[in-house]
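A single chain comes next, written as structure tokens; it is the form predicted on its own.
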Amino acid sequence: MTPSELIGRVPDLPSLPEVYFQVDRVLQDPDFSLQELSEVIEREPAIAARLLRLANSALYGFSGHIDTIQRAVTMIGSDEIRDLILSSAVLSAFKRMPVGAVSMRSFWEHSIACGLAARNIAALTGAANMQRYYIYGLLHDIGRLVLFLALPQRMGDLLIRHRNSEGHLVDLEHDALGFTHETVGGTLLEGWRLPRALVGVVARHHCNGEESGAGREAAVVHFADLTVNAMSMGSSGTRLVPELDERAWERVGLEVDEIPILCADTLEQFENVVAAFFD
């Protein structure tokens, strides 16, 4: 079996809102207005509600009350919005979804530690367009989601091997299928014609040596996952910290005294996002 033929055989697989193709549309308009982009994301109140809540939270820390989407529109940046409304449609799609192996909720705690790991790597870091990161790391994982739907009682039997210690869940992926949730994940967002960038990302987030191909900004969210992890920060399933790739930690660049940075900015952010997301 393919990762296409997988992701086929999941009922009723939620597929992304069209508001989030329309303001994709608005922005492919070198002449679009704020007023028009904001009334596209207005039409969706639930989306924009999160979306207001989003920008009041800590992720941004601005010091006065957003209380409109123009207003949040200005201050964070129109391609970071869509960032945001894709994260939002993506959790709001999945989260009701009867994934019995593991809780949907500690799954999206993970998925937003990540997240939000990954964008501090990249502001310590001083990477370019760091506000991408945040939905590189809160997505990295969306390929685990689609097993557990296509394959409960397979991986279910993989969870169990993991919890008695018979390996990573990865490796145990890789050995029972011929492929892992990178790939899953990599063939579900390249079929939602999402970016290229964020598919090779969630792709091979695991690294794997240099013979993934994996760049650095696989690498920074990599890290952010072994990172909130070891922090037991959420779980997508599994109970043992990743492997530090090597290769990965070179291309990150982090310096080792600023992971005490890292790991308290991130716990800072993490309740205040979580209540933006779930409330």
Second form
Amino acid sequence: MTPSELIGRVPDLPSLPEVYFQVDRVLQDPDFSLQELSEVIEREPAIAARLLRLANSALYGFSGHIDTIQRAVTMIGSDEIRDLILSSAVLSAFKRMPVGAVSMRSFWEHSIACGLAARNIAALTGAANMQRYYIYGLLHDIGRLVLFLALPQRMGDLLIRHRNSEGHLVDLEHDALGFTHETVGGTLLEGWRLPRALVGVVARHHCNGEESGAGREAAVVHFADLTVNAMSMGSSGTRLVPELDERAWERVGLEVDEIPILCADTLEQFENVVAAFFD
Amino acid sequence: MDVSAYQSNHQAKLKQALERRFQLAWHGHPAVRGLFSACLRIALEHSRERRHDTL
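Now show the form predicted together with its partner chain, given that the preceding structure was the form predicted on its own.
Next comes the full complex, this chain leading.
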């Protein structure tokens, strides 16, 4: 079975809401107006409301000062708004699907925490476009959700083996299926026509040495994933801290004495941002 | 058991739980050691805060 065939086996696999593509189309026009962009978003009240909650959350630090979509776009920026809509849309699309083996809430808590940690690493290391790292981290394990939905019994067995300390879940996936949740996630996002940079990060976030072709963004998400697993912030199934890829660590550019700051910042933002997503 | 014995027993349990979580990640890399120390410090601080709240 290939990753594409596996994705095809998920019953009623959600697609991205049209509002994401509409916003994307508006932003392709170099002469777009804020009014036009805001109107497109406001046609989806649930997404608009969550967008306002996120804009006022610890993700940006404007607490309570953003009361309209137009103001949110002005303060946060249009590309960032597109990423927030994407994150909100993906979470909504999967929210009601039963996964059985893991708690959906815990899965998204892990994803949100990884997004925050990735963004904090980007900030600590002075990366360009640091806000983009949030969406990289948020979606890094989306392929595992597909695996749980497509192969509930088989993934349940792998989880038991993992919890009996027989190995990392990602390695058990590879042994059982011939591919991992990274490839499945990359294939899913490619099918959704999402940006190649995002697809690349999701498809290579465990890094696995030089031959993986993982870039700095994937390396940042890799260490963010280690960090939030170490702090037990939600879970996408694994209970163990993944193995550090040393070459990835070198690409991240973080200093060891910055790790406590990374952990403290991520923890401080976590509950507030989770509440903005779920309330 | 006196308070200090209880505290050191509690700290040992927190450390053991963290070591279990790190069991397949631990290979002596400074970044992994740094992450372990940061997590242990946070766990101990939270544990102290919880005890303080209870009292």
